[in-house]
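Just one chain is shown here, as structure tokens, and it is the form predicted on its own.
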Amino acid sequence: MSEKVLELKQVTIKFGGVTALDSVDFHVNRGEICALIGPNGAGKTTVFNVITGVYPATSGEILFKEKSILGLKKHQVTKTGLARTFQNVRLFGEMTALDNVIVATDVHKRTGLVRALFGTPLNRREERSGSERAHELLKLVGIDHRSDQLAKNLPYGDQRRLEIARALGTEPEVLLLDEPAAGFNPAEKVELADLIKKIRDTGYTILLIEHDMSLIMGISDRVVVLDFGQKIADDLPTIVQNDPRVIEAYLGVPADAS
């Protein structure tokens, strides 16, 4: 029987009078790669900002690992094992790559400032382990040949493997990709689906975010479809692909429509 490592219960969001998320209910399995999709406006990238704290819930409940995460500020739940990518890439963009990931490292730091400024030998073992973890999820994401340059200066792509790999720098358990494929062109969204293969295969837990329904049906073993703030399916994507209310929320269209 699978484990379910993330698991959002009756998960509501009010913002005034607007419903965001009415009822929400959904898990992300241990080692799985689940897709979340909808149309615009459905209330996915709301999921992701209520998972990692940046939105308190209205009512419901999120379990990780089977123990709440509601309540948790953002730094809080990165801490527990959680880590996440944003639509938008936010980066340091005046540190280099290789900088950018070692700070994403010293989440789980047991040196304090003083020993820092010191330099004792704990100190100096976390940060040496720190660069070497770094060098490695910059290679694992296929950009350890830009270690040294600046953030802002590497192209668009390669800016957007780096925040995977700063995400991953944290350590998380499962990794939440907001639209990791957005401004891709078709080339770089094989390479990209290649790669999120691999950090699956690597041991991590996905919950993605995307809109291109050729990259989520090729490398999603499951697939959640909201519409309006509300689960319309939850399914193996051959199904979810066929299933009438997924079409009609996509077309706008009943599926029987002539």
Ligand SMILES: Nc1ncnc2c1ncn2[C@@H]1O[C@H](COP(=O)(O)OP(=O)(O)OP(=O)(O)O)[C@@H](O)[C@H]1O
Contents of the next structure:
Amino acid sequence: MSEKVLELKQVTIKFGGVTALDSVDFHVNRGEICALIGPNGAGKTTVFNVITGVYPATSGEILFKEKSILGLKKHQVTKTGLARTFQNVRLFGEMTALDNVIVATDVHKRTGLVRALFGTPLNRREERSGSERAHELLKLVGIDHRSDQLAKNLPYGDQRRLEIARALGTEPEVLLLDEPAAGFNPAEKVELADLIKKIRDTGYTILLIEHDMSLIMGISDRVVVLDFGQKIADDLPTIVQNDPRVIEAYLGVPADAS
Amino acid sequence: MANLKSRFNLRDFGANLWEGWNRQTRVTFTLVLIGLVALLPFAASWGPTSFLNTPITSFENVLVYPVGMFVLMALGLNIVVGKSGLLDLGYVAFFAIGAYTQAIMSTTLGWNTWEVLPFGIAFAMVAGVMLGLPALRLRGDYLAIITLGFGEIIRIVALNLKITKGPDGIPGIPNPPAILGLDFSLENPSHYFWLVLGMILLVIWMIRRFTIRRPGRAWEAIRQDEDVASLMGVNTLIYKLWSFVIGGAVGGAAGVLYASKTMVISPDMFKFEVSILILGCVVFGGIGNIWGVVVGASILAYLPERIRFISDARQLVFGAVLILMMNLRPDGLLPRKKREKLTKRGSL
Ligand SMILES: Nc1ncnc2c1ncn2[C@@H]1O[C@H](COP(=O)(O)OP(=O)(O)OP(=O)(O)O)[C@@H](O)[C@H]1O
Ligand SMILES: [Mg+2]
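Given the form predicted on its own, corresponding form predicted in complex with the ligand:
In what comes next, the whole complex appears, and the chain from above leads the way.
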């Protein structure tokens, strides 16, 4: 039986008059790649924002490993095991690629400021293991050769990969990817799809926002479709693909009219 | 212009040189440098460097205050403004707290400077927490305004309390007792300089430790994108608070020392202008770069004393230097080193 690792229950969020999410209900099973799709402005990024504590939900409940994470601060959410990337790359541009990842690995460290000052053995060990782990992750996403470059100087594709490595640095159980293939050419998309599968096979659960249908059909186990803040479908990729409501949402006309 | 800049960059030149040295060369260089700086009090009386001598105020005293003190405070403020990117316009408040702690405790309880020092630092840190907890939830301009207000409040409180003796201030603060072979009588300003130098070195050591480890990364992340930093797990409030508190501690320590050197303090020594001048030192030298801040603060503190003989035109020249500088090097004398090499040590 699959375990629900992340679950949204009747989540509603309003921005003034706009209802960005309207009683959204869905869950992510452990170990799967779940795709979250929908037309522009459907509320996909808002789902990430509400999960990671950027905005409070107006009503509803969010459960992570059966515990409510609603109302936690952003860094607390990250610490419980959820990490994300951003639709528009938001790296620490003036830091090296390696440091970008090390910052993330710091979440679970036990030594802070005081022990850093005195360089206690535990602090030294943690510093070393953080940097080793960061190199591993850069290798995993295929950009370890760039570790000493400033993030802002990396090619665009590598910046996207670095965002993934940085999120993994927080050792999340669920990885939230917001359009990681945006701006990629078809060949790059295939590579990225392979990377995402590889990451899943390493033991992570993935919630993926993506517009490219072929990419989604290729790698996802389940697809959740949002439209105007409401969930309109939640099923296997092949079924969702032929759902008339989904086709209507994407094309703006009823499926049988075409 | 941009081309010219990329061809020669003093900071990178220095960093590369340092990078290329082995441990032994580095230690030797550092010791020689510290030794030379320690000899500074004699510079005014030695032929080739006698041009450094300041008219009116004695050179040795100028080295202690303003030069040494400004470097110390600029380093402290740099932890706040340069490292975590928080604009603090009321830094003088911490200096004042340290100075009044020394003044009050020494005159009423009879404690000496070394006994008061931990309290001066602790009170400044507590003030940092009390100001920081509410203020650090705000950002940018709002934070700047609150800190500005805080600086003024401390001065006005000192102006009105009985224990601080209002506008007259507190006289008769004793000099520090001798320690480690240093004798702090007023005829020995160079001994004060060596003490300040020691404190500066201690602060630099502390900042360097922080910078290459977790706190430095957290501050850097916060400075660049606070929201993303917290989404990557950085407890932004705590780290911002720490930068405030550590910066405050340095200011407090400087205040204790200052009070026991001047022996008299009054509220008008802790005006808003001091905060701005210290901030000026940080910006002038290069926000975020320790060496930039040290050089910047030294120049800005020393220059007005050196040209004191032109009296009124002095401020004019000083202003002109600032304007010239901001045009030629908007990022400061030695701008912040990007974190390209710093990780090398962590990656052993
Ligand atoms: N902070 C905010 N304030 C006001 N409205 C917002 C805010 N964030 C999102 N919205 C609105 O909520 C709706 C959903 O936005 P969201 O960014 O989640 O869409 P999306 O599905 O990610 O779209 P895209 O595919 O373009 O990224 C939009 O109408 C948007 O204008
Ligand atoms: Mg979006």
